[in-house]
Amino acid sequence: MSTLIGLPKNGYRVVPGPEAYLSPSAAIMGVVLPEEGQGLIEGEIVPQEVAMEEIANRLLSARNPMLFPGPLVLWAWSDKAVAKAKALQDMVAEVPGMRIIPMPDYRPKYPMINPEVEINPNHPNLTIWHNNIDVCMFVGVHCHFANLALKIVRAGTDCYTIALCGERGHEDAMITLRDVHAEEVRKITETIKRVKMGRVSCQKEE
């Protein structure tokens, strides 16, 4: 699936695990946040629009894809957040399947937490095993607690994480974009269309 073969120049890749009970962080590793117009893919600086491809192909691909919406894009704090969250529904829409399971707030519920209604950050592990997550996307949580999350899914779980941050990026998820807005996330959904659209015309020919 993965556009990429062999391993990135730091010689570390993110993949899905169990890892480890306590997995290391990919910046330790020598995992670098991507610059402007890039993304990452397993620990690999690539395009954008490659890791938006590799976004598209993994979600279309998965049995159980979820999306994980934090207090960022849930709450109607701005304008922008308005929009990014509509553009969000537009791009769930387009992906077969897809469900959305929020977390909106960051408080420890452990172990009271409802695994089918909220994410808790603090045992994200929870939630993915309960709902059998193949494939899950982190976007509008703060960064603090995506990069705590998606450590403890990569060291307890095979969930393929995507993390879509609105500043840097987010090195422990096995994809991420930087700068990620309702347009870039506009991008993606239209992306999604076309890689949906090329399976159905393969399906035809053969």
Second form
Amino acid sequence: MSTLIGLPKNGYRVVPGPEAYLSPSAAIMGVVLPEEGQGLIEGEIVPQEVAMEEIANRLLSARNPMLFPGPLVLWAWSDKAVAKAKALQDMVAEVPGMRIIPMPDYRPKYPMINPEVEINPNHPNLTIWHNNIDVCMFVGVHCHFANLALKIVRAGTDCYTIALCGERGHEDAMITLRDVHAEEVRKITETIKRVKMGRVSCQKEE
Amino acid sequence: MEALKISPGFEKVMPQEYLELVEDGPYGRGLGVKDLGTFKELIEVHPLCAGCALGLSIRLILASLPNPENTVIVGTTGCNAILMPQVAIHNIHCLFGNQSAVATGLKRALRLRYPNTHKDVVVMAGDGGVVDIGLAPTMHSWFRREQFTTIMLDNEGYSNTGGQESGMTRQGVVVNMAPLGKKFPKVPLHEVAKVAGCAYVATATPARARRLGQMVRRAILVAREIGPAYVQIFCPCSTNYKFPPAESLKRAKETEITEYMVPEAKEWIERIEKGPKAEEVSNEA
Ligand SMILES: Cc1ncc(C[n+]2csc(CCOP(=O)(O)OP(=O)(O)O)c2C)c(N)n1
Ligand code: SF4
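Moving from the form predicted alone to the form predicted in complex with the partner chain:
Okay, now the whole complex, with that chain kicking things off.
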């Protein structure tokens, strides 16, 4: 197992855009996927817990946080999918103002989808723009479509992207975690609750 | 349908179209052409030309799939490829002409992965894709007796690229980009299919909608149990053949409807169609 911790040698960071009409893929810029127990923050390999903490902070600081669930969790195709869907909805309930816009499949729609009510990998930027989303979380989107959507979002918007992946992670997101199933989602929810409590007690002290 | 349930709680964020597909779609219901207008179709609107007979044929084909939830359509470049990605069914777009090679691998893999369920693989492509550039993979899939259905959407030319001749263009016809006129006759691919190993071969037209639906259905059921199936559908193209779109169906009638089955296929079809619920064919392997 790699013990690599840190940014790519060239210092490239996966940060909110707009980066370029065709932003380079993070992999081409040297970002590598995390190993077990690790995550990525802006291309830098960090321990999983650190990434969870940052996810909690980002979601709780957002003006308009949004969950983008993909087909792997929207459809009840297995008990695991249903459990993960439930855990995600519990997580959303813990983040003030967080809403959900689904990506039920990957079809380009004719004459055009309504980007306000659904997100599509072919034009995710429209959903971000029209709904004015500053932090979003992708989950349950098949790898190649997630990579495509994340790159388009980074290319054309200033939205902060988080990708919870059931496989190896998504280097094109600003924060990513790998091996995320229902249990890991519940861990994120616990982290959100803890960070929220910390913020409340800080306010009290002030 | 087990596979088409929404995860509890997410129903409230699903767009209306998906709620309708789950509640009123054709999945697992054994519907057919006769039921059109009574259920939520797999495609509703499309960007093909007004009066396109190919678009109508695809609508009829989609309504005729015995088990749409367990069907994968394999297509290739051409007018149909503009419509197909929008259909609420699994479909794969291949390199031009490669569709039967991709379908071969897909069908074999699905059989290994899902040994207890019939996963129907249906190749659907234009005449250029099937009879010209894709002829070798098409024929070899028949020689090898690969168990999937090939449907040719025969508009007698290359329409998507502005009107070049294909093997299916009739002799003497002048299309936009072939001013000298076709020098040799239309390729009799349905005849070739019979000697190449197809267990079911039909020529159809969208002008006879129910018959087309019956043929597509029979082809897919034969491909499941007996061997390769081929359906050739005549789809006149008003844009490249320069006739008023309203004439498409009249023109579509100008073809011969034929049906051929090897004896085992005939026996199998008779057995299914004599059953108590001919429309509801189980897809358990
Ligand atoms: C390998 C390759 N060669 C050529 C083309 C260009 N091309 C796109 S559509 C098309 C014609 C398709 O004709 P047909 O299969 O008859 O379908 P139709 O458009 O008539 O429905 C061609 C040649 C391509 N996309 N790929
Ligand atoms: S060019 Fe012809 S085949 Fe293509 S969409 Fe138009 S009418 Fe249909």
